[in-house]
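One chain is shown next in structure tokens, namely the form predicted on its own.
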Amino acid sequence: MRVNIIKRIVPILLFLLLSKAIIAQSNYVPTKENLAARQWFDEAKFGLFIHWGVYSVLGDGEWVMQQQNISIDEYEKLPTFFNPIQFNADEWVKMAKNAGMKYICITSRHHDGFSMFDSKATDYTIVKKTPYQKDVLKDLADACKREGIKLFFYYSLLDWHNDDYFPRGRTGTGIRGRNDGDWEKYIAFMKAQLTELLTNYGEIGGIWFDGDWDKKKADWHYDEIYQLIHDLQPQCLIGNNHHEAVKPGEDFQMFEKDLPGRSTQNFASDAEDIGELPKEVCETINGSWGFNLKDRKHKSDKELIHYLIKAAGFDCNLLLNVGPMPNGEIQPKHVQSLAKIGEWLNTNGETIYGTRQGVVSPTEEMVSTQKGKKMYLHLLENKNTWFIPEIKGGVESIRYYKSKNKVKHEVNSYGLLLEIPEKEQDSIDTIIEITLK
């Protein structure tokens, strides 16, 4: 009787322990401070990526100490040589506004732990260990306020370099040099740096997490540190880079190199768990994150921008991303396909900036943005005839968004037919502009 007893007992001592961790991670409502800044997030659509730290030196990608297993000895050279004399935050700011980029996100802090600002936790930084001496995201801060650019901060959950990143997780088990520790030290170590960057930099944009996915089944206190970003600066909007569905207390849904829906980098749930929130897609210009030497998968301008498109046409964002050289400077070939990009926004700016879906389902050749009755259908491959079968009525007029020419165009039961001459054609993206009934 004693067992059948403890057998019913225990279910529910469980249960109620479950709930009450829901409920402590989904009390949160959203100040109005929050809401519009989601409200502004949905419709910024494009922001820079940068990744940067002193694994640039070895320009083999930000991965580089687990994927050559360099020792904790080894690696606590390369802050030595870091000395990036050529940073200009002004010019780093102005290349992303003229890029038609409305926020910059930077790695604060990345698997390797070292810190690019100014931290009490740790001597493990850019101001005390690097001959530069300077707080890089203080510069970058101030920067983007002078420019009207909102700043992110990425920051790393997973860390090869702490002790007290312990148990340890799927990453970095060839690194030399790691030793036991503290899981909840490690945790208020979290929770100090991330009040520093709440504090220190003035009004923070949002907080980039990365890394859950290194100890899926670790307590990460997301709980505590989700309310603390909140209370210390309720519009900062909080995302996780862990591709499942979103969790309690965040305010936007990340997809890293896939489209929502997408899931051609094995991130299973990317392709399921979408849910209501602001979305953004994170992407390269080459085909690294970090700076890496030998990296020759530059996209080229018309990819880049197609992904642009394609993201508001999939209801998202595209962080597109840099990795600057260890000098400071970002490679000229980024500069040069963002400075593209800003001219085909210059002109074509209003069918991205501000807008949500439109009703005509995204294809690898076709998507549409929308705002109110307005839409515009970006058709991304040269082709004479389209047929959109989501339009069967309820046109009042389709224009060529360039020329302003009337799109010859048959309305039916079946769906709408569209001829397109080639004299109209565009080689990046030919727009069409409905206005609805």
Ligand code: GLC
Second form
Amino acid sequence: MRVNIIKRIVPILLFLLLSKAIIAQSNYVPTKENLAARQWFDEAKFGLFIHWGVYSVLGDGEWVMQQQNISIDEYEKLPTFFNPIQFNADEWVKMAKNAGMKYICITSRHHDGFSMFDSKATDYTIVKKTPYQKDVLKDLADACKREGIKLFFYYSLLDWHNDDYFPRGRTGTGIRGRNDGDWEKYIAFMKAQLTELLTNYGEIGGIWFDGDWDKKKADWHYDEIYQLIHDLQPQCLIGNNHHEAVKPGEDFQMFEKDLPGRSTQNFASDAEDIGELPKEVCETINGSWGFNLKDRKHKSDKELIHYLIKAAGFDCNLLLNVGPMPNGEIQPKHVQSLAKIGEWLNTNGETIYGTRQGVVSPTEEMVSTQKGKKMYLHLLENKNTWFIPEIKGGVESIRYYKSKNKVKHEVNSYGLLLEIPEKEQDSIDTIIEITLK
Ligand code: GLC
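Here we have the form predicted on its own; I need the corresponding form predicted together with alpha-D-glucopyranose.
Now the complete complex, all chains and molecules, led by this one.
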């Protein structure tokens, strides 16, 4: 009897589940342009993240308003002394380009609610409230266009300044001076700003949402917002840092400070399935996103290059962050590190750009990238003997990417044994080029 009921219910449940999936998908069919942009993104591999806002004046990160419980009145004084006279969009873009980066994603408005661009939807903008009075995103957009770098905008869903961000979320609760407001007006405000961002700055690579986690139960009107973006610019890729599985309408999946599946930061919810869309991991060059004067955790050049290689081995782009200073300059130490990564990519870029995760699964000390029949093993530690689990389909030839010498190896029923003499070892990455059968 019970078995019979189960037999009847299971197909009905399956049907309901499937039809739900179909409805969700049928809401959004990516355009040709969007699919091409996804492919470009998959191949681009490396981008620059920029966290820049009036908070940089305090040199204590982009969360300073909530960390120090600065009231609305007090925080509103910050823009009056934000005057980044050293800002030079061309220099920033050239720096990114020389680092081997293919795109830039900059904070257009962070959780403090301050717009770093000219907006008619609010007066709380760089143009209206700072002595600088210029739209830095405009300069950046023009410089990016000149250099062939794609521009993405980070956009915070969360806002500690706007009263209409109401009911409030779980952060910023100690900020005094916040009033009650109207959620629907807030949604309209975001739509107005996104329309500006997608109308006044030329072609935009993507919109990078953040802050969903502040109000897990809110109705963000994603359907309308995502549709608006794709209607305005069909190729524009949408990503959302909600730490869950991708939602209909999103074009890439992002991971914060964690390679897909690693979840060492405990951001990811149980629902963060790794999907099929292009992926991106974001990480800081030191320990902070926004400028932090006392941050001494600058990662070494080797750590940064390893992160980029690992990201590629996990089928991911790396979006590497710098937090420019309030004068508009990027910390010289970070400029130097980016140049070093660029040098490495100059000689080894072929093993990164345009590749996808290789057939050999990534481990702590080794990842693989692949383009067609060419697979690159990136050995990230200096060891003489390496054991590589069986490569399905077999191996045609094996050589060192750098010296082009043949690699001494042995194939047995378990896999591939490589012997790497010291003279072939590279202190950053010993790359083995394998042609697959
Ligand atoms: C987190 C932080 C935010 C930062 C973002 C970048 O969401 O709250 O400040 O912009 O990570 O990934």
